[in-house]
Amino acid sequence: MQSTEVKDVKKAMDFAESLLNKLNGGAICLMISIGHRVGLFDCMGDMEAATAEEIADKAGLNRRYVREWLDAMTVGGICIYDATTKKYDLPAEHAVHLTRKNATGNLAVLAQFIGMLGSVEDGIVDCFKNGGGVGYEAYARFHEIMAEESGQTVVPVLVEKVLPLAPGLHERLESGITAVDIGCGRGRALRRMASAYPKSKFVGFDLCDDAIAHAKEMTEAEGLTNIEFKKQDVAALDLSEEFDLITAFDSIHDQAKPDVVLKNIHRALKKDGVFLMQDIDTSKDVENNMTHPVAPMVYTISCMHCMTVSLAQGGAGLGAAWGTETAQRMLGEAGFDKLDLHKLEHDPLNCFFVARR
């Protein structure tokens, strides 16, 4: 048995101390999450330095809560607060990080994950005890959360960057193709293309009946008419050389059965189709990731949502740091004999795989 004792204390007091930074930094997070939800940043991005009272009615918000808020963020080094006026100042060098004027930096958007899988907590605790998983079901924002997340990585550079990483796709869509997306949730992505290419025509799958509804109202209200969205599990998916495109924006290693769903992707693309996967980008093996920019909100976002969401339905668990490699590999056995790995600069965190039969 290892022991206990403590052989360098200096050692022991500096981890404790990146222990308290930690233990801050999850707590900064929660709030963080909360003035964006509640427009707090987007407030005071447009405002000079303020008294809370005067930040709270602006917003609208109760003054009290406001209050606490921006003591919180003073404290946390987001805001900075002058003793003698009593006024909080969001400096521009922090709201470009914070606010939604940044269509595809806002860090504000990935602090809503803390709070989110905060709240399936227990629902972990168990399955470490006994196994099984978290269903999709008891994830209340999720598909909220990830639609915003996907507008800023993958939606503003769709059209323009994404796609055309595939030769001859853009020409091709602006002709007129049938395409669908995999795990399309809130359809941002595919509202996106149904816009940018209305001759060609689209088609959204999704498990959850909330995400689709939701994609459907949207569609409606933006006046597309060359888009469906679909309940349908792709692992069930029995069509042959029915599409031009596909694409599956992070949504392959949430799969129960990944490998099958490739197989069903290769099977119902055409011959000389392309198939478009957007997924993390990290390495199998963990020694490869200790220095990734967010391998550790990666590791826990995989644990508490993406592994056990797949093992709730007696899935594989491959999680979100299944790998490139992982990817690569499942890509070739499902019959892809052609693929292409490309990364964007905009982006450090993800991937796209452009794959061929």
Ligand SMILES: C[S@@+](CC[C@H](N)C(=O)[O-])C[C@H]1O[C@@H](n2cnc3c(N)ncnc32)[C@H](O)[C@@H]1O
Second form
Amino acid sequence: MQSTEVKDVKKAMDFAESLLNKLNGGAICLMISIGHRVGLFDCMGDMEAATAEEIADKAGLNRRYVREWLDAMTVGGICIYDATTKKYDLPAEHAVHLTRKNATGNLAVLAQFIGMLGSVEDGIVDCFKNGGGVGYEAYARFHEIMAEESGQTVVPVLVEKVLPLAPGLHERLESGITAVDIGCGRGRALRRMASAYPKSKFVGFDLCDDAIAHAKEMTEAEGLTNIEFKKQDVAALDLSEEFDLITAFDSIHDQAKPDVVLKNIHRALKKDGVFLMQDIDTSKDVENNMTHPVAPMVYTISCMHCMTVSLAQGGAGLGAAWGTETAQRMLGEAGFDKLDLHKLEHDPLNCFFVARR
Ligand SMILES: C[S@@+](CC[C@H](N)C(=O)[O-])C[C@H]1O[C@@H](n2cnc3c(N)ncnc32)[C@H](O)[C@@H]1O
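Next up, can you give the form predicted in complex with this ligand of this protein, since the form predicted alone came first?
Whole complex next, starting from this chain.
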């Protein structure tokens, strides 16, 4: 395995072992994603140890595929297999991180990003050679996965923990104000706010037709009347002193024109209006991200999604690891000089900026 030029053979062998672990991890992530999508983790989380056939039948899935999946989960250290009884078990300590019962920390949701990014690999390879980017339309499941991700990091804690980061905001929302969510995607956060604060009016803007169509469908199904969704490029938003609250959940760093968007947000806020921005909690400098718990994922998702969708529009391509330093500088340049930075315990990936006009 080692080349003749390798001086430290042990170092080379240790590295090969660590690489093999990464290869196995990548492969298992694809299977975790499938297990999440077809409901196998949720099914096993509610069962005692059982045979492959029993698990497949309970989940209503094909027995052959489920057995192969269970064996992958077993050698991957996710399930425990008893060769005597031929039963597979998902221990409670594992189930807690892989089932929908955990509303804020189901890591199987994140595993879906691996398969999604793999689906655009050819396009990204082409960009490495020729520049440019891969556009939103290339990602068949992006908005679905993103809504699930923010459905864990933002939505369950939005009213209780996120909005109170801005003192007085909860009371203003209760009495009735006008709010807009920038890059709202499928609109789960906005729908949560609209149902919590019936006297306030909410608008969601997003670039993508499919996300807006889904948001409208869900709003109708939920019977919410104080909310509307519009297809709108927020770089072209030309409104002055219109909103009391503007939110942006994970939607600034992948903008084509983030500087223009932040200035548009500042202008669109009423005096003393609040801008609440959730974004990725990294440093702009890679050397400061070495101990970040999910840095490899951040840079990978950045290269294969956030950065490339921006570059596809001829944009800045800031990338997900633009860093809190860059975010603070750009918010300042947009006119936000009153700024607080917060971190919530359940979420190692993101932080919240609270700015006032
Ligand atoms: C990372 S996703 C976040 C979606 C949503 N806020 C959430 O947390 O689930 C970024 C969103 O910003 C939208 N977006 C990007 N550029 C935009 C622009 N110029 N105008 C409006 N929406 C934009 C994308 O379509 C995408 O839905």
